[in-house]
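Given as structure tokens, the chain that follows is alone and in the form predicted on its own.
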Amino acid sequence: MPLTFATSDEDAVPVHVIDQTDLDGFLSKQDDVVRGFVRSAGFTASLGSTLLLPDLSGGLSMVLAGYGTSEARARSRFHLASCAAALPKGVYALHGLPSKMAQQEALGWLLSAYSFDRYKSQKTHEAQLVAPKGVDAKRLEVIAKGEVLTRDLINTPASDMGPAQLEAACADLAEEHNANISVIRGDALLELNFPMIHAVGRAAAQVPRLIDMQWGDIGPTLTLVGKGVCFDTGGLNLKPGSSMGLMKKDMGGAATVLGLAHMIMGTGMKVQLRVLIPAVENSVSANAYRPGDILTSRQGLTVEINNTDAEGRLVLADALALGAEDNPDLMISMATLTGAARVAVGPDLAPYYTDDKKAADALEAGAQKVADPVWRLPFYDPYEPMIEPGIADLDNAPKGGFAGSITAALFLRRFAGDTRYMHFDVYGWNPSAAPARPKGGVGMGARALLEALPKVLK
């Protein structure tokens, strides 16, 4: 699939982007043949509609892309991606697109080419776009590649994306960007004081591990922590089959962090980046950790296990404690952590937590600019007692079912120490196809963060 813009606009087919209210004005400037063809085809410039107009030799002379109304556009994003996906092989150039929409639509065009075709043959999308004027083409190509990395990692089944394969993907990314990488595996996790990562992953066929990638030597320090549970059976609190079917995506936090890391490194952001990924499978075996166990974390806090299916916060806790030891300027965790977050905001919004108003303001402005929606939820201190069970410092699965995403975030905050901290409880999955976002794995919040980080870290 092409993840790059066309290198030349020679012989590019014009794609006229037409607001529904401007169709008559556009047609008034065309000849009788074009006007007749458009009217005979019933083209109204509704959002997402596409009309291909032939020339006298039977070739393609132009394309009309319906841009609907402002009200219709407000209800979706990447409006031209469906047009891009419908076009034959060739090179195309946009005309009439509002400049403020150029970045979003150009990225959507690139991402419209995505399909996860590792396991079957699929049609190759070959409609390449000439980068619109004013768009930073190289930056968008890097962003698209980072998003594709995230999608591919999530979409790959656990049979081919266990902890070892996730480690290999991290190593490939480190090699691409000349980053340093180190990995702690198996019983060495106990020796080096990562007991909760070890406990969650020790029952699996592939040993648990903590992946540590570092890049850059100038600028503010930024640590990204991604949940890398490559498959989640629920452990001894076994999930029902209906809940286990999508658990290959439980490493969606790690996949999103790696996509964001590629964007940061590929765009040359002036930061000292560290990426920490606890990579495990939550499996069932004779040595699996149990409900009722008390685990001691790297930080020293004890955790009562009331549900082995609340494992993501355990592995993140040890990784966050390590990250906090260096006191970075900002630490961000991303995880497919709770079903409660999906109930609260649905699959399309990336809920996040922070006590930092400056960071929240920059993130929400960035999210709006790059069409990567986020929604702030509270670190609500009065709920702290809900994660304190009595016989240990913390409870990994508070009873009652209320505020599940908030209590999980509060749990993680205990391990971030005094570090400036943001947490994302992402879904990582698009349940139904949409323009530039086919059904399957998807990045959430990464592009918004990329846009916001220079301001947050200033």
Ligand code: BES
Given for the second form:
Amino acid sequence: MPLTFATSDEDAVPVHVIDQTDLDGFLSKQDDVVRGFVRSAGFTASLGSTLLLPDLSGGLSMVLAGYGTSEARARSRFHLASCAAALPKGVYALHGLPSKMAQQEALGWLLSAYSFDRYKSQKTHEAQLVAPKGVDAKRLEVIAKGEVLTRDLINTPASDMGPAQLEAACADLAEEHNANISVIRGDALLELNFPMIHAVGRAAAQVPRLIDMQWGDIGPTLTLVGKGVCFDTGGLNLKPGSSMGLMKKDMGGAATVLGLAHMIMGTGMKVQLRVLIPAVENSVSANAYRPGDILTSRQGLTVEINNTDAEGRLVLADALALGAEDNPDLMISMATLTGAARVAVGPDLAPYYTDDKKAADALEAGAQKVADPVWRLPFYDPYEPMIEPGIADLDNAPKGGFAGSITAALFLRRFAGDTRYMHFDVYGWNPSAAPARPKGGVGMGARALLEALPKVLK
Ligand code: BES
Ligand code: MN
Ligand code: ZN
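Now the other one: the form predicted together with the named molecule, given that the block above is the form predicted on its own.
Everything in the complex follows now, all chains and molecules, and the chain you saw is the first one.
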């Protein structure tokens, strides 16, 4: 699949992008045959519609891409991706696209080529685009590749994406970008004081681990922490089958920070990057951690386990504590942390938390610009008592489930110390196909962050 733009615009078939309100104007400049054909075909330039026009020898002379109205466009993103997917193999060039939409549509075109084909014979989809004027083609290619990495990691089932394979994927990424990587595995987690990562992961066939990747030696320090639960059975508080079905995606936070790391390294951002991924499987065995157990975290706070299915915050807590130890300028966690986040904002929006108004403003501006929507939820201090039960410092699963995403975020914040901190409670999955975003694993928030980080870190 072509994740790159065409290298030459020679013989590119023109794709005319037509706002529905401009169709008559466009047709008035065409000859009678074209005008007649467009009318006979019933083409109205509605959003996502595509019309192919032949030349006199049966070739493809041009394509019309319906661009709908601004109201229709406000209801979706990547409006030309369905057109891209409908076109035969060839090279295409866009005409009439408003320049402020060029970036988004060009990226959507690249991503329209994505399909998860690891277990399938390849489907060919090769409508390659000439990079529109004014877009940074190299940057968009890096972004597309980062997003594809995220999707592939999430889509790969746990049978081929356990902690060991997630570690291997990190090693591949580190090698590609000349980053350093170290991994603490199994009992070494106990010796080096990561008790909660060990407790959650110890019942699985593949030993739990903490992956630590570092890149770059100039600029501000940035630490990304991603939830790498390669499969979440719920543990002894076993999930019912209907809830467990999709839990291969519970390493979606790790997949998203790795996609973002690729974007940061591939665009040469001036940061000193650290990526921490606790990679575990939340499984069931004789040595599984239990409801009622009290764990002492790396940071020192004790945690009463009231539900072994609230495992993500436990493994993240030890990783965040490590991250905070060398006081980075910014620490960001991404995690498929709660079902409550999905109930609150649905699968499209990435809810995030921060106490830093400047970071939030920059992120929202970035999100708007690159069509990667986010929504701020509060670190609401008055809910702190909900995570403080009877006999330990913290409770991993407050009863009642009120504000489940907020209480999980408050739990994590306890481990970030004084570090400037942002947390994303992502879904990592697109439940129904949309342009440039097929059903399945999907990155959320990474592109918005890539856009915002230079401002946040300034
Ligand atoms: N991985 C799940 C959260 C999840 C579930 C994300 C479904 C997206 C879709 C997480 O480990 C979990 O099970 N959380 C529990 C927490 C509860 C026990 C406090 C939840 O959200 O139900
Ligand atoms: Mn769980
Ligand atoms: Zn989980």
